[in-house]
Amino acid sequence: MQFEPPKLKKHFLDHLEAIVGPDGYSVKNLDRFNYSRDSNFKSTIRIHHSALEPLPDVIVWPKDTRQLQALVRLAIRTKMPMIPFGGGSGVCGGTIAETGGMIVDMKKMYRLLKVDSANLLATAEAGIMGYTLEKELQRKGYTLGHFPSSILCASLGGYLAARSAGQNSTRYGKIEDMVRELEVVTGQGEIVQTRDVENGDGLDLNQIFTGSEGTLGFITRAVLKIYPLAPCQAFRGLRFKNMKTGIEAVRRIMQTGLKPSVVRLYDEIDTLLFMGYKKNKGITEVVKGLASPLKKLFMSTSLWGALSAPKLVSPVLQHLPTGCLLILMHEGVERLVREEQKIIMEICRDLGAEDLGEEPGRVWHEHRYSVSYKASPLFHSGAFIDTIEVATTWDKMEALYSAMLKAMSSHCLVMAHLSHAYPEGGSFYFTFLASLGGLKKSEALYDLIWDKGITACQETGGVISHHHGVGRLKKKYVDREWGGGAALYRRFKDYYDPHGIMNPGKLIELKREKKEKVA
């Protein structure tokens, strides 16, 4: 591959070295290439076909807030775009250097600074990896309660930037529910200290910066709500006849006021895949139970045949007699956990659920992070995969599921599960699979599937992101999503980033003159 050299002047590099030292930055092509993408699947399609995303000009590794502030002020003087980088686990293209510029890798700001046992608060720097933070907290007897699939390769700053949700969000909430105070270096080059207004009054700046995806400034540290480790965990698996009944069961569970840690409802295809955990025993039993014509089609259709004719195969797969699997995980004091389980089982039995015991829940818990690492073999086999996570209220849940399934399934294989549940509604997680067919054809198919899915979501009253953020992938839908809030955000953008250097090209479309880079 041929790389365009970075367009940087010597005096700029001299200033850079004076701030972070000779080992605190890199203009090497290998580093520029490695930092040119995140985990967005469209970028993976492109690199599979040897097509590059835009390369940053330089990568820097600040060690503290003062160094980062100096970097922002240098970028202001030289009109240098700045892009925050945590673990690179984002799937929406949020760390791609659309116009070149400076990737700011935060991983040298990685300390857990304080644990306040009396008030159940923890203070940590934004570059700390999620797994490291949780491990350190648990060593002291606490938990953040935040367990996204990306925990092994995502940073606290990334959590906050994208309004992340962990798999246990039903009990502990999302990251915006956990944040109490922030330290932010804004695009003005100033350091802002937010305050906790949960029990007081005033504008909650935490919620302005959380979810802003680096477009207003760099989050450098956070004070977070934490919890004592639960003394008891319990698991359960249940099977419902169909998604309609399963959705109704989850709604009833959540509106009783109970708070199981995990509530996950899988549709028929997702249930089929999950049931293969016993050396494919579950899949074999399902196939045996199919009516003869369906059995022949299932047995004779390879994955690639299915991907080449999704219109034919999808209706069959969506009516498999697997039922729909519900996974539950409970945490807390044992007596309360047992009572919670008892009430939930009564709700589910009233709706005809089959009790599968604790094993499905334990199997899910044991393998809960592995799904994120299953995509690579598919790319090497000639297919691409991605996920679309959306959310809606209970009155629209079934309609959203049906509409998105219908809109997407003509172009790919689609499966879904209700991954996060709350009293007001929940988040659906759609996984789609399609065949690669050359760069232009694959990109066009990828864009079409996304557009069909997101449009169907918005037309049924859903929201386009529950926990992955927006990045560049979904930004064209944000004006419709936010309504009048889009104009307010643009005011915040003008105030906190008056020079337009903070992560340009992300989160929302901006009509602003392109500034000539003079670095």
Contents of the next structure:
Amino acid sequence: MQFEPPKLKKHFLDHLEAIVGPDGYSVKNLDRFNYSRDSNFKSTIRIHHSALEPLPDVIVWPKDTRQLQALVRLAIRTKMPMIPFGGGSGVCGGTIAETGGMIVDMKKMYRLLKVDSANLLATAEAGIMGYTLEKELQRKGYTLGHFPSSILCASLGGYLAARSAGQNSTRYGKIEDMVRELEVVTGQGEIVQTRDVENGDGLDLNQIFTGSEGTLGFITRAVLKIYPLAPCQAFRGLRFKNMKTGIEAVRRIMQTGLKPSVVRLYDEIDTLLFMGYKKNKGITEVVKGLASPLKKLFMSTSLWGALSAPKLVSPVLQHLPTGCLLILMHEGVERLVREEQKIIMEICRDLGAEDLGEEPGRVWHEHRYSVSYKASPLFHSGAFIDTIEVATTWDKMEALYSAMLKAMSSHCLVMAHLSHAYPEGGSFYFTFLASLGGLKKSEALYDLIWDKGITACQETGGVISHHHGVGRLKKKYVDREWGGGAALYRRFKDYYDPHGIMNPGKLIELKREKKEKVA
Amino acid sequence: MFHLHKISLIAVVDPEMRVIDYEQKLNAEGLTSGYRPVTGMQTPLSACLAERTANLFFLKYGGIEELCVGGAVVTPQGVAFPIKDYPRAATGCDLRRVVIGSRGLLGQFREGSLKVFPLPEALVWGLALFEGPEAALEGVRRMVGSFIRPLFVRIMEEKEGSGLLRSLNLSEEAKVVLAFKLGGLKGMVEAEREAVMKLNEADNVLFHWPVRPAEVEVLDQTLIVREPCLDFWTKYAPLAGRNPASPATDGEEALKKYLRENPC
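After the form predicted alone, can we look at the form predicted in complex with its partner chain?
Complete assembly follows, chain above in first position.
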């Protein structure tokens, strides 16, 4: 591969070195290449065909907020784009250096600074990895309650910047519910402190910066709500005849006011894949017979053949007699866990669910982070894969599921599960697989599937992202999503990033986006 | 305007409606707003949204910013835009939570979509007698940390606490009384009641569970209906891992100034 050399002048590098020291930055091609993409699948398709994403000019590792502030001021003077980088687990291309510039890897700001057991709050730097943060908290008897499947490779800053939600969000809330205070270095080069404004008036700066994907500034530190570790955990698996009854059960469960930690409802194809796990004993003979061949199909070279005719294959798979699996996880004081399970079982039995015991729930828990790492082998089988996570209210849930399935399944194999549930609605998580052809053909097919899926979502009143964020991937849909409300974000952007250097090309189309780069 | 989506448990309301009228409409349908603004039930919803008025029942139902799931907004420059109803999104900043509490600086709600809840199947008052305020605070912390979310909690020190006990004809002497009200499904409320006692078992905390209608009336009237609750948030916010209202930071003031000079 040939790399364009970085377009940096010596006096810029001198300034940079004065701020972060000789070991605090890199212009090596290997580093520039490694930081040219995150975990988004369009980049994976491109790299599979030896096509590069735009390369950053330099990667910088600041050690503290003051260093970062000095970097932003240098970038303002030199009109250098700046892109924050946490764990690189993003799947929307939010950290791609679209116009080159400076990748700021936050991982040297990794400390858990304080655990306030009286008020159940933790303060940490943004570069701490999610798993490390959780492990440190658990060692002290607490939990953040934030368990995204990317926990092993995502950072706290990434959680906040991309508005993450963990698998246990039903009980513990989403990242915006956990954040109490932030420290941010804005694109003005200023350090801004936010405060907890809940139940009091004032501008909620936490909610402006959370989800801003580095387009307004760098989140450097956060104060977060924590919980004592639950003394008891319990699991359950239930099978519903179809998605309709499963959705109705989840709605009823959530609207009773109960807060199970995890509620996940899988459609027929997703159920089939789930049931294929070797350790899963809670399966019927019918599913046993089907799961293994399908798994083999997905993991074998014959996959390409199946994916070349999704119009024929999809309807067959969508009508398999597997039923729809519901996974439940309960946490808390034992007496409450038992009562919660009892009430939920009554609701599910009323809707004809079959009790599969605790094994499916335990199996899910055991494998809950592994799904993200199963995608790469599929590329070697001639397929590409991606996921689309959307959300809506209960009255639109079935319509959204059917519309997106219909819109996408002519072009790919598609399956879904209801991944997060709340009293007023929930999130559907679609996984699609399609055949990998040449670069242009694959990119066109990838874009088409996304466009079909997101258009169907918006037409049925859903929101285009529940927890992955927008990045480069979905920004063309955001104006429609926000309508006139986009003017509010643009006003924040004008204020916090007056020089247009903060993560250009992300979140929303900006007319005044500056393409030039002078360093 | 008042429209109820019973499947999603969302009410679409005219924000000029007073909270008391809104609550009565919901009660007639077997539902509740879960919202008791500390400024009183006569407050219009528009003021609650503009000022992010604290909810007396926040532990169970959340604040107004969590109750609002969508609506229609008009900016200071007169630009109107809808915010669709959704449980959660990861598309940039949360426009709902940004507008709420901005005192109109970023917009005002012309229509509000608010979460509603089934009326609690069971309601139970609990009185826990502690040796001192720190022990009582620890009692609340144990409850909240165990996800037992009462509708309401209040810690009353000596005089106030003893007065309450006397009004209920209870003879115990206690330095501090923790009063709390559990609500929800019957089975869950009973389980919570048992769990609260078990959590405090080691400290020999004495519990009373007033059930007679006259006792319940005294507690409801004294602690929820008549109580001036404006300092409520300052007292109990930390127990839910929240900071009590603190002054605006320099950064917040600077953004406000910019928005006043450059309205949306």
